[in-house]
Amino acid sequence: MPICSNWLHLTPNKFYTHALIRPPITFTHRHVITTTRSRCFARAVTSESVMAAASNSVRVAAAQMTSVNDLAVNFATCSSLVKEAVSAGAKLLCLPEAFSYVGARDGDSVKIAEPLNGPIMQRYCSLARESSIWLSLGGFQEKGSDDEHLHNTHVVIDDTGNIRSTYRKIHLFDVDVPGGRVYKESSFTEAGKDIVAVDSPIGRLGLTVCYDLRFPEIYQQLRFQHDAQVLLVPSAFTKVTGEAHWEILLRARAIETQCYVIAATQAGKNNDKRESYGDSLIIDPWGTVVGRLPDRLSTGIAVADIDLSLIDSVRAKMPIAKQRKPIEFWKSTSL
C-alpha cells in the first residue's frame, strides 16, 4: 500500500479529508484506493455493504491525462494508467478524447489519422490483451473518406484485445468560446450518424464523445431505445466551458437517464493553443459523484464500483421509463 499524506473518506453526501503522516496499518473498514501521480485517497465502505454488493458490483476507472503531439509519449502515459487501473482491480479503464494524440498545429491530427486496423490502434488492442482489461478509447483519429478529414471515433476494446464497438462522434464542436478561441471541428472531421450501445462486463455501455454532452436527445435514446446502463463521455472540454458547465451537465445526464456516467477527460495545457479543463468523474444514477481525482489537473485515475442493483433500485422507485410520454402526445397550440 502506498504511503500518502491525504486520505479522503466518503460518506453519501460529504467529503472528509484527514492529514496523516502515514496511513494506518489496519482498518475497521475496507478502503478502495484511487491513485494519481503524487497522491492517493481512500473511500471507506463497511465490510457488510461490500459483501452485499459484491455480486452486483464491478470496478471501473476513469483516466485523466494531458495528451501531446507525440504518439509514443501518449502511449507510454496510457500504458502507465492501464497498470494503475489493473492494480486497483478495475475491469474497464476509460481514456479521454484524443488520448493518443493532440496536434500542436491545425491539420496535424488529420496527417496522423489511421484506419482502425492500423498500427496505432493495434498497439492499444495489444495493451488491452496483455493487461486483460477492457478499454474505452475516447476519441481516436480514424482516417476519414479523404485525406483532409478524419472521424472522431470512440473505440471499445475487450480484454482479449478485440474491438467490440465503435462510435463516430455525431455532434461536432463548431463554437466561438466566450473569452477563448474559435473552434471548427467540422473543418477536418466527418460527423457520424449512428447511436451505439454495446454489452460489457460492467453492463450495457452507451457511447458518446465530448460535445455530445450538450445534446440530451442522444442520451435519452441510449437509455430508452438502446437499454444503456452506463454512459461513457470521454472529453477534452475547454477550460472556459468546463468551469461553467462540465459537472452540472454530467450529473444531469445521469439523473435524467438513471444511468452511471463515466467521464474521462484531458487536463491542463496540451499545447500553446489548447488548455483542457480536467476533472474526470464517475457519477451514479442518482446523480451523486462517486469517483473523482483530488487534483483536477493531475494525471491519474478515478476509481469507483458500478453497482447494477443500484440502477435497478433507482429505476424501480422512480419509474420514468413507464411514465414517459411519446412526442405525439404533446400537441402544439397557437396563442
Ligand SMILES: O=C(O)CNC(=O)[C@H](CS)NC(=O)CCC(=O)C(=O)O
Given for the second form:
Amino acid sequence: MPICSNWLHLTPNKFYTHALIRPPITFTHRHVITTTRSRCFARAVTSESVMAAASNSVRVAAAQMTSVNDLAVNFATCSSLVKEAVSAGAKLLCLPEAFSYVGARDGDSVKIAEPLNGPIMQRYCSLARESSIWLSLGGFQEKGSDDEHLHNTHVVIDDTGNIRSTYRKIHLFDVDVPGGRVYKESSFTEAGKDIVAVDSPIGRLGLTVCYDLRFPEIYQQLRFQHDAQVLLVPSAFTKVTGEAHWEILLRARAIETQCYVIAATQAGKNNDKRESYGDSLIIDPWGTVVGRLPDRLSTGIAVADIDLSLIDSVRAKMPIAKQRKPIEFWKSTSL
Ligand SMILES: O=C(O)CNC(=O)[C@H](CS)NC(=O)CCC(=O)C(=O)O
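Since the one above is the form predicted on its own, can you give the form predicted in complex with this ligand too?
What follows is the entire complex, opening with the chain shown before.
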C-alpha cells in the first residue's frame, strides 16, 4: 500500500472531493495518486480500471478501413470488423476518424451530420451492446450549432451500448499539403475545447483525433493532469503527411507520456480526391510497436494485449512525472 507522508489536499472537481488529510495516509488500490510540485491528488478509480489492473493484460484491436460516402456500406464494414475483434478476444475495438462516412464533395459530411442521440449513433450503440464490446468511434460527424457546421467527435461506447464519453476534436486540419490538396477543416467544423479522459476495461483512456497528434501539449495534459494510461489517436491521415510523419509522431507520444497509444486509420482511396495513409498501430509505453496493420492490407484489425503492469514498471524506472519541470516553473530570460 502506498503511504503519503505529507498533508494531503484534495481539491474539489469532478474527480476529487475537497479534504485536508493528516499524514500518514494509506491508499487502497482504489485510488490513483498524482503529485505536482505543490499538491498531491487522490482520485477514486472506477471498477473498470480496478478490474483491468487486477488482471493486468487486456486485449484490444485497432481497425483499418476505407470509408466511403455511404453510411450503410460503412456500417456493414464496421460490423464485420467488430465480429473479427470479438473472435480475437478484444475487449475494445477502435475505429478510425470518419468511420461512418467520408464525403466525396466538400460539404457532404455536414449534410449527414446528426446529434449523438440520432439514428446513426444509435446503430453503433446497438452494435456494441449486441457484440458485448467497447467501441472507440474515432470521429463522428456530430451536428454543430448551425446547418453549416459539425463537430468531429470521438465517442466511447461501453459493452452495454451506453455512451461513456465524448471528445470534440480541438486542432482542425487547415493545411496546404505539399504536393497535395489544400484542406480547411475549420470551414465546416467547430473546434472543441475540453480535454477528455475516461476509465475503461483497458485502463484510463485519453481521447484525441487525428491532427491533434501534432500538438504534444494535449497528450502531456492527458498523462500528467488526467492520469491517462492509453492514448487513442483515431485518424484519416493524408498519404503524403502519413508517409513522412505518422509512425514517428505516434511513437514519440507513447515514449514521452509512457502510455500505450492506439491509432486506428483510414486507408486507401476513399474517393477520387482523397487517399488516406493506412498503418493502424498499437504502441507500448516504451515506444515499441506491438500491433500493426500495414497500408497495403486496407481493411482489417491489428490486435495487441495492453499490460498495465508494463506502464507501472516503465514509469517507476524512469519517473518523469516527478522529474518534469512544468512550464509555470520556467524563467524566461530572452527578450
Ligand atoms: O473530413 C473527413 O472526412 C475526416 N477528417 C479528416 O480527414 C481530417 C480533417 S480534414 N484529417 C486530418 O486531420 C488529417 C491530418 C493529417 O493528415 C496530418 O496531420 O498530416
